Every structure is written in structure tokens, then in C-alpha cells.
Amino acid sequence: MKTWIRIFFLTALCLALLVPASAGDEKKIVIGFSQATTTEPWRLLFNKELRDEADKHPEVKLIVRDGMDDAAKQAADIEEFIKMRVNAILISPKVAAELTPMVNKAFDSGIPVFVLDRDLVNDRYTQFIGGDNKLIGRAAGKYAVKFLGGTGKAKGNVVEIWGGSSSTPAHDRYSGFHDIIDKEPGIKMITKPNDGDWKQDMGYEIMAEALDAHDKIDLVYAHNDPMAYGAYMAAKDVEREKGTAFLGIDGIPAEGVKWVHEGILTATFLYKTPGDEGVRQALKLLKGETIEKRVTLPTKTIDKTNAESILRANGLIK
């Protein structure tokens, strides 16, 4: 019976010393990331934010796929995503209708999806993180109508432009603008929608045809950061730059803020990223606590008034 016992427990020593040291190290918990694109600096600091805040968890390993501004390829990763099983998925849609199928279809298998930045056309999904877009709409319209002249007074040309036409952000910014500025019959909108898609680049050439059409243009309203600064390029080619007032939307210290303050910009409304709030929401979920169906990020107006101390909070300036 002794020499049934050794056997068995040297049996057993052999086997454990058989499994690798690292085994029960191994990261339990599997977040899947798809992000619309990487081309825009605020995606890419999306991105660092969430990998940011993961790292600060040993447990969660992070799988992130980029959309590549390609709804199919999106729809693509969040199929893998499910093949893969993973605990819960993060997405921030490039466009709303075509990726509410698939997101749906992840919601219904179980898995629990985070809808980070652009809404959808439905609710079928664990929660949705993000800015209010019609406020920070709004708020542009308001300093629009005090740049021209104030309530009741203001009077001027303005140009917007336009973010992907597809997205939610867009049609919010566009009607919480509206909603502020249409109430002003001395405000003129001098030019069609345009879509900018979010790039600087098509900023500018957006901003190339209203200057070539229209000998006077007063303020200039992007839906983001890059698209004002493209905008403001293309003035200032032609040196048409002055008098005219530039609004755009994120707010990033190193870019927007950055622009404001040294006079590019006139003002800048902050979109906060939602990365970090993303991979937080997820693991309070995963471990068994009770989350909210939508949770709004905070904004803010940075004009001259504040962008040097952000800047300085930032380790920007000195």
C-alpha cells in the first residue's frame, strides 16, 4: 500500500512539473477593440488611452484590429471577435447602419459590446460611451452667434463642414449647431453640406471652393479640429485668414488647443476619447458590478481665455 502511495504521488509530481510555470499567469480576460480608423490623431489617441488603462490591468489582454475607414473590414473583425469568444468587445463604428447587424449579432450571442464614440440605429448592444454631440453642437453655435454680434444681433457668412455624413457625430453637430444659430436671421449658411469626412485635407479643399465663391466669409464651423485647421490653410494660401473665425471640435492639447493658442483656431469644443472609460465599464461588468446603459463624457468651450493653462497642465509650455 506504502509503494502504491509513492508511486502515485511521484506520479503526480512528474505531471505538475510537466506544466509550463507560466500557465496560470496566462491573461483570463479578452477584450476585442475594432476602431473605425487610425488616420485621425484623435483616434490615434483613442487608441493610446485604451492601451493606457489595460495596462493597468495584468489580467486583461487587449486585442485591437483597425477598421481602416472600411465598414466590411469592421464587420469583419467583430465576426472574429465572436468566433473567437472573447469576454467582451469594444467597437467605434466608422458609420452607423451598416455595422448595427453585426453588432447586434455579438450582443445576441452572449457577449457583452461597448459601443464607444458613434451610436447606432438601435440599442442592442451592453452600453454606449461617448460625448453629447448635440451639446457641444449647441455650444458652438452659441460662441458662433457671440463672435457675430451676439442674440438678436449677429450677422455674418459661415461655412460648416461636415464630418463623415454616415456618422452620428456629424448629424448631431449639424443639428445642435442649427438648433442655435438658425434662430438668427443675420446668419447666412453660404455654402451646401459638405462632407469632410473628418480629414484636414478635404477641409481644405472645402474650404477652397467657398473662398473662390464667396468674397466674404466670417466664421467657419468643422465638425473636427483637423478639418478648422485645413480651412484656416486654405485662407491663409490666399491671405484671407483674418476676420475670419475658426470653431472645430476634439480638443486635443497637442493639436486643437495647441491651434487656439497660437491663434489658428479662434475656439475649439472638447470631445473627450472614451477609450480608457471604455476598458473601465468593461471590467466592472466582467466583475459582476452594474453598469449604466449610456454614459456621457464631459465637454468643455477652450478658446484664448483657457488654452494656455491647459496647455501648461499638459507639460506643453512652460
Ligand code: FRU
Contents of the next structure:
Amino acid sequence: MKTWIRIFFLTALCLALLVPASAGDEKKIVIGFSQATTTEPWRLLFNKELRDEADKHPEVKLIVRDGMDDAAKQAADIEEFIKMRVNAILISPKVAAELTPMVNKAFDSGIPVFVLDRDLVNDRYTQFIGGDNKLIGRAAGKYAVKFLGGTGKAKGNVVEIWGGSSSTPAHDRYSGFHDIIDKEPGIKMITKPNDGDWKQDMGYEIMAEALDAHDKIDLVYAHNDPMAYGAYMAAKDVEREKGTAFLGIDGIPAEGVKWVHEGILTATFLYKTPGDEGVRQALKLLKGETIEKRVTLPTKTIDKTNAESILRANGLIK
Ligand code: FRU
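Got the form predicted on its own; could you also share the form predicted in complex with ligand FRU?
First the chain shown before, then all remaining chains and molecules of the complex.
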């Protein structure tokens, strides 16, 4: 074989050994995202925004896993990300206590971990991104007090429908609300802390029981819009929806805002989806920037004064 041909093949061989077959993948930043569930529209919007943000960066490879409302499945998904040695993990945990150890394990193994929306029982992770649920609960409390007659004069029977009682937003939404309404002697809570697991059908069930037990319900405070909607349907099914205010949380245009506009919900409080910000923060860190320990997303009150303009701005009405 001629010398130049030999040199050519040797050079090609060396290059082939240096650059693995999966060279395209090697160059990528791999982000693993573990979602708690995909049953609610809020989660679907969350996933969409996260994917859209990742798509803006050709160097990012995103792997999404659905925990399917099962903490054990979610823990296994995180364990898989640890084994894969992904560059960053994003997780929105179904529950706090059960998922904390696996998140801590990922963090201790040196992988940056971003906790989105629901918090854990310790902060052994890189960053938390989410709304201020206590503040949202307080906003709902103030709205309720105003609706029921104003500070010092508020009066009425109130049903509260909890989200998942093993998750942090439910506890914060409860305590923020009670910071305000417990100062009103005329407000009577007619339900005990319960667990609606953030689901519309559970909101329906809890409200149906409350309707059976009480002749008069003035206001329903549900920890998210699907459960507030379920409660409204339960009241409507026994022709008792009129005269009751229904408050929810989330305020996504195609769901809560639309229900407010239709007069089903009295108000909802924006709980911004954190997926896009999660990807942005992870990339910031991976590209060498310093990031904050907590990023708090904004909220706002949505009722009949602004629902229409929000729907219009989102192209949902003309
Ligand atoms: C969706 C959801 C939202 C709620 C959030 C709380 O799964 O239930 O409706 O605001 O989770 O973590």
C-alpha cells in the first residue's frame, strides 16, 4: 500500500477513535425532567412551555418522564436519570416526604437538581422555582373576606377543598388563606382538612358531601381550578350553585380564566407554570452563571374585571 494511502487510513482511524459514533449526542446538554402527572391541563401547559424553551437550544437534549401520580414511579425515574449521568434534573414532585431522599441522592451525586412547583422537606437541591403559595392563599383569603361582607363584618359558611395533603402547595394555600379568614369571627369553616388530590372528581365528591350536610354554603375555596369546577358541578347537579362563590387557583387561560368569564368561578389566582423558567435556569447554571436558591413566580387575581381581557390577549375570544 502506498505511503500516502496508509497515512490517510491511519489518520481516519485515529479520528474515528477520538470521536465516538454518538458524537452528536456527546455534544448535547442532557436535561432529565420528571413530571408528577399529566392529567391536568396545568401540567400539559407546563410540559409544553418546558419543551418549547428547550427547543430554542439545539444543544439541549430533553428527556421527559411522567410520574403518573405515583411517587414510587417518580423516584425510579430520578434514579434512572442519576444512572444516565444527565447534566441536570428538573423535577415537579408529586409529594414532598417520599421524594426527598431520591432528590437528595441525585444532588449528592453532583447533578444539579431543580425542584419545580411543589417543594420537598429539605432544600438539598440546587434551586426551587415556583409560585408563592402562601401569598396566593392570602390573596384568596382577602377575596373571600371582601366577598362575605368585608373586614370585621364578613359572615358565611365556607367549604375548603384541599389539594394533595402530602404536597407543600396544599399546606401553604391552607395556611395563607387561614392567616386572613381566621381573624373573622363571622366566617365558619364547615369542612375539616381533606385531600382532593388536585382532581376535579374529588372536588365534586367533597362538595357533594358538604351539600348533603349543610343547607347553606356561601363560598367554596378550592386549592386549584379543576376542584373548584368539580365543586360547582356538584352544586349545579342539585340546583344549588347560585348564591355561592367558587374560588380556585391556577388561572390558566383555557381553563380557570374561561370558567371565570363564563360565571362558573367567581375568581381564580394565577399560579404560573414553571417549565420554561426551569429550563432557562438550568442552562444558566450549566453555562457557568450563578443562580439564586429560589425563584418566585408572579401571581395575580383574576375575576370578572379582567378575565375577558386575558382571554382576548390569549386569542381565546375576539
Ligand atoms: C396540577 C396541579 C395544579 C396545582 C399544582 C400544585 O397537577 O394540581 O392544579 O396548582 O398542581 O402543585
